[in-house]
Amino acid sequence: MSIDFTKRTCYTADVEKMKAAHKLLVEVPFKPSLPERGYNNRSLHIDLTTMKVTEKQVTDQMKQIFIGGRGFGLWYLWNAIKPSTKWNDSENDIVISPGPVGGNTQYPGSGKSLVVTLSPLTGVPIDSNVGGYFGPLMKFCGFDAIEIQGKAKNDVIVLIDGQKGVIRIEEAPLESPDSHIAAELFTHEYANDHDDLRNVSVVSAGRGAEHALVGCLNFSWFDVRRGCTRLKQAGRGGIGSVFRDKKVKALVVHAPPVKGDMNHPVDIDRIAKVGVKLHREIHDNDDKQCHMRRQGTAHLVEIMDAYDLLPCNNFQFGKHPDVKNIESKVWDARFTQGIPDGCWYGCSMQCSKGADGHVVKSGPYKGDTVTVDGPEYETAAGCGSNCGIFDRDWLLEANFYCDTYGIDTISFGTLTAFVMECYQRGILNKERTGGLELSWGNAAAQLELLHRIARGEGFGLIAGQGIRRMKKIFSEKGWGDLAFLNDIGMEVKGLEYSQYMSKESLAQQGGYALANKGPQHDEAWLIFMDMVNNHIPTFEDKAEALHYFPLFRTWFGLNGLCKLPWNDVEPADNAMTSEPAKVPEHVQNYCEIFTAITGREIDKTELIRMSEGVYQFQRVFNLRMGYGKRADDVPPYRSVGPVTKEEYESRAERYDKQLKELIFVDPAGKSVDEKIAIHRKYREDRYQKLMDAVYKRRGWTREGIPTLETLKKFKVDFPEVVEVVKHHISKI
């Protein structure tokens, strides 16, 4: 479609009047740098209650051990606070750091940030990985991570400008804290002019992260063809929340202009290698592969529906007639296309899309004419088909306030699909949710839901805390039964599903609530491996899958890289290799572009090794916070069969077979019922076996607690990290 973006309503016409209204609280001076092979080898510390700025060593230790990214976040969190503390608590420490690789731009996908915090929704560390310019320009101002601890008085901004060589904190009174605004806004004040705009970016969260434990971060970046900032998010498990608890209107950075070896990389030309042989790649199998530059990861709906994956109805089914309103086909002609759509310099993934020219139609923005950065998959499966709705536009109506209001679009779907559920089963009504009518296909519903979410207001406030919170809340009113609830509030450690089916998949049961974190696709994304194409039959063949990748896809946020590049697009020979779900020739480059910036010569399997050190600390950070023992690893029943009747009866024909065949039960003569519950055993027995292999693989105890040897293993036998250990088997 034509887009006019002069249309577009911008929001920078009070900016000198806001900018005025400032109130400097702190001013110091600091000296900007550049990395020298990926690191300046120091951060930056805020304390928002003392207004304290400090500069910390990055120790070799800590660059050898947790090498960046989500490792440095967990140290400094670690540090920052105690067995006892909660997420609201002062001490809690927000953590973002870009890794080593991150900033580099010659090879696809470098741009990322890791975010590290105590999590309200699980009470462990949650992780999360964003595009977005922030991360990088701050290493470029001079500074491998930030931690924000403290909680500031009144809304503030912290600004690191590494053109000027000074950290400001200032109350910010009259800037909405909705992120479309707040980005635009905050980007036009720090910058010296319209050149300028690029090297600036903003992290924010809105209004809905106030009142909601889903709030999420938006990081920017200055969009120089639509003439607007952009948005990624920071999205799992309420770290926009925590932000807005400090008070913290938004984060700031001012870089100088970026150029291609500002990592200082020990080999630039190693790099420059591996990045023209993947840009090629890109180029010539995108359109025979995934589409990303066309459709970004909406490619996968109609994918997802043909395997019976797609989630529908809160996970009961995996089909419905409707997705084409919804696939791949609808986002490619409603995306702009033609448009460079990286979020970071030089990748050629392009896949960042965005629907210009969205009228909004609800809330406080309606009649504004916006951009929408989506929706990804996952947000129309969510807020789409989870949820019973397949209509284009109140999609992007959906993704456009959950970004401004700083609202997780996995968790808001997911929670959306439960509360519309217990609505189908008469746990909720309308005078139970405030006189809306939460059926499934109600977008107008589900869209006054969110602006109640961001409300504080109501039955929003209710939603806003999550399912697990939910679940114990609906039992405790007596309005459901909680064993019943359990079974179908898609959580795991308190964080929502993302939008798989899993019930087929043994291993990606595991890939969900095996996570330390919770359940998020970006650890184990094993479906088709194990479903599909039967790669990985054993239980043991699983354990090891759950092992390998996990840490591999950590390893990208040890080093601030993205997924996308590594398997959405492979070589054309890939088919014809020894393991190519591991796409082993994207794996040796990443092998290269680590040594060549980093000069530590790596292999594929130190490359894991690295990984399973900070993966195992993560597992104990988890015993400590009174958490991550197999109980917390078991997932609810909807994930791993079929719950009610209109499930099994659903495929009631592959049901009825597996019976026969796999369970040795004949079918005949015996109710749904009890056809369910002989299901259940089996299902439930096979997934605390797959608990055991995968214990086993990775070195921890069946309570799935790591063994002294496991840490010393991966040195990260720490003596407070042993003293947890030892406390935790000392109770077995």
Contents of the next structure:
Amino acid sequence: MSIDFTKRTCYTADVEKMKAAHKLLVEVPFKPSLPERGYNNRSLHIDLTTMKVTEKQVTDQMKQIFIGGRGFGLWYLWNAIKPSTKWNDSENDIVISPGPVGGNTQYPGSGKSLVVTLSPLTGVPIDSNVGGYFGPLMKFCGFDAIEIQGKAKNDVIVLIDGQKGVIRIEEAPLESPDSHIAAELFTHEYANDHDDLRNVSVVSAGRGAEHALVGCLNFSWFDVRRGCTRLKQAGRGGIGSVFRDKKVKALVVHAPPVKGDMNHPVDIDRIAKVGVKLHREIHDNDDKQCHMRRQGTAHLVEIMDAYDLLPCNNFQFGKHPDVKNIESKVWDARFTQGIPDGCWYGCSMQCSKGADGHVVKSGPYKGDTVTVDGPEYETAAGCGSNCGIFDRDWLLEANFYCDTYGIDTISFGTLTAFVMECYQRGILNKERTGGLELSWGNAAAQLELLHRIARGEGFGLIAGQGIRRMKKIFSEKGWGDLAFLNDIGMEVKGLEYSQYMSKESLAQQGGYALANKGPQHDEAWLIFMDMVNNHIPTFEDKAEALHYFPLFRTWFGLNGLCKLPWNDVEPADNAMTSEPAKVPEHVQNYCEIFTAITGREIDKTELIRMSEGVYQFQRVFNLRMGYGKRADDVPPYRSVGPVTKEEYESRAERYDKQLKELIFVDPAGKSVDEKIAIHRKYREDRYQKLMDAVYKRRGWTREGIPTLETLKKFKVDFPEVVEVVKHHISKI
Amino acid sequence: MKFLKTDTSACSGARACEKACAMTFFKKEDSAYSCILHQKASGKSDLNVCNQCGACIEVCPVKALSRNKLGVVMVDKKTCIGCFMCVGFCPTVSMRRAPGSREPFKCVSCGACVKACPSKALSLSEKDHAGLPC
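Starting from the form predicted on its own, produce the coordinates for the form predicted together with its partner chain.
Up next: the whole complex, starting with the chain shown before.
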């Protein structure tokens, strides 16, 4: 199939008229600067209620303890809100920070922004790691972070113009909030000319984020080959909903042209050396390993299916005969190949694949030709197999609309799968869904649900609130039994699960349910180590992995880094190392680039210690907001074992064998219900034991509360932090 | 397409080419600053230098690499963002980065090394570049 990758519907015809309709509310000059050793040592605070623009100093203590990125976000959020703050209170803060390593153009995966806010889904801080140029470009204007607090009266944009040295807040009434248009328009409005388009990046959400709590943010970059803006998502936790609640239509950054040394690193040769080494490694190995350059993360679809890990029909099953319709070779053929697809300069892994020439077949943009950013694995599995949908073009449609409406594809996929199972079991019906026949595989109905979520209409308004609230609503209306809804509703802490089956990996059950922000696999993905390779057999082994990997991965978020170049390509001799799962050579690369940029010499031990302070602080933050205890770390049983007869019977041989060999119970003569109950007791007991082991390893009490010694050890024993912990420990 | 043709059988290993190149572009004699590198493999001389194949052109995320009228692949330093993906992805490992440099550098078929070579192992040659990346 040959598709003209430059052909798409034009949305910029009225760009001048739209810009002319802007009303300037505030204009504040600032002195543009470039970072020194990765830091500008200042951040920007915008209060949309008072329309005040202020600069804050980034202190040495912040840099030592919180490092940057997610660490800065958590620290600023802590100071901005109270224990009683709700997500839609004016004081809720959206913080975006790229971290000290972010913005280097030599090492793959160095352009990430970390976004932190109080989540409408969980009531605790959410952190989301996103590509696109905004964070690095903001840094090259002169700010290590931006905070957005307060609420505007009407839709506004915030402009940081590092070429002109000015911050502006403008009312922007005419532009669509939908991201595929908003990013395109604002990029053209604020670039000086065609060559300057790539120096603009836009953060936007969409109309869906105005009505749903699963709203995401889109971060743009201008793709010089395609000649259009592309989007990456800060997907998790409803940040887009907070953004639109504050009446922000867009954040726009306009930076000076990027050069390779704008972080002013201590030793650029050292960064370039490891950067070139990794480029070469990707050049040599990607075709033999993960095919990220051609397929992005969508290469995982059939691998997960092969290991019974691909969520199908709301995580009931782990494989499906129709997987061939959404497997990697389908995407290999559908993605435009041969175009550099990095979401920041210098990322030779280039997983930001684009499906050009998609003709929209439903909703407000029906008939338009658009470039779809993705689908990535999570979207293919969440909106696809998990809903029983195995249709390439409908998946592109769902992907496109989720993004442009500002809806998280992961939460949308998981909540739709939940809704479809409720429909299957009669908890929902056509009358309750407003006429939608939400049966497995009904892609048109899935899209119509998405449009209704985006419009905040009827059942769409309910679904858009996420699984936790749906469970309560369905139960209160007498539609379903709460205990069963709790079993099949795939959420912990209020956040929907990402798309991996954890039933047969106890460590991954913990990886999901013990994650600070909720069940997102970016804290830990241990399924192969645990289930496939059996490298961490004991509770202590699993606890060790659930100490190391969440902290190692936290470090990416402190520094503006992407996880993928860490282990989605490996040195050819990685398997021969003592700890292949850690990819030791790449860990050393990270120590090198951090040291080369900041001048702060670190090794692999110090790297983990840096993360641990922030991680412990985040746990206490959860406590401060009324969560963060043992009861909040318990997964739904669907993620632990078989809830229903169909699930048991689909893997009867495996489960019966486990009864005999692990639980020492003879399955003969027992009913399926009896066998399910025995499994459940065994599996839930194991999970409790895992929690005990992990809490101990992390330096927490049996209730999951960090001890005062732990806080002191990692230098986060600030008086207000100690106060929170003391309060909880004294209760015990 | 104008490119530097090498005859390794004639190379005496004097490395005059490296010095001439480094001197021309960086005013240095160090081979770390040379587009052409003399290497020894299994006792034989090898000369590594860009063959103007143009594979790097499509790797560049900002279109900073292009062919000039003579078909020589050039780096536009003003546009380049210094990612060095072209260095890592060069099929012949002939795109280079000099110490302290923000941008990569490569052979531009200037001929300085041709003049400097004492054993006539180098010459500038022409080849049709129709169909190659532009």
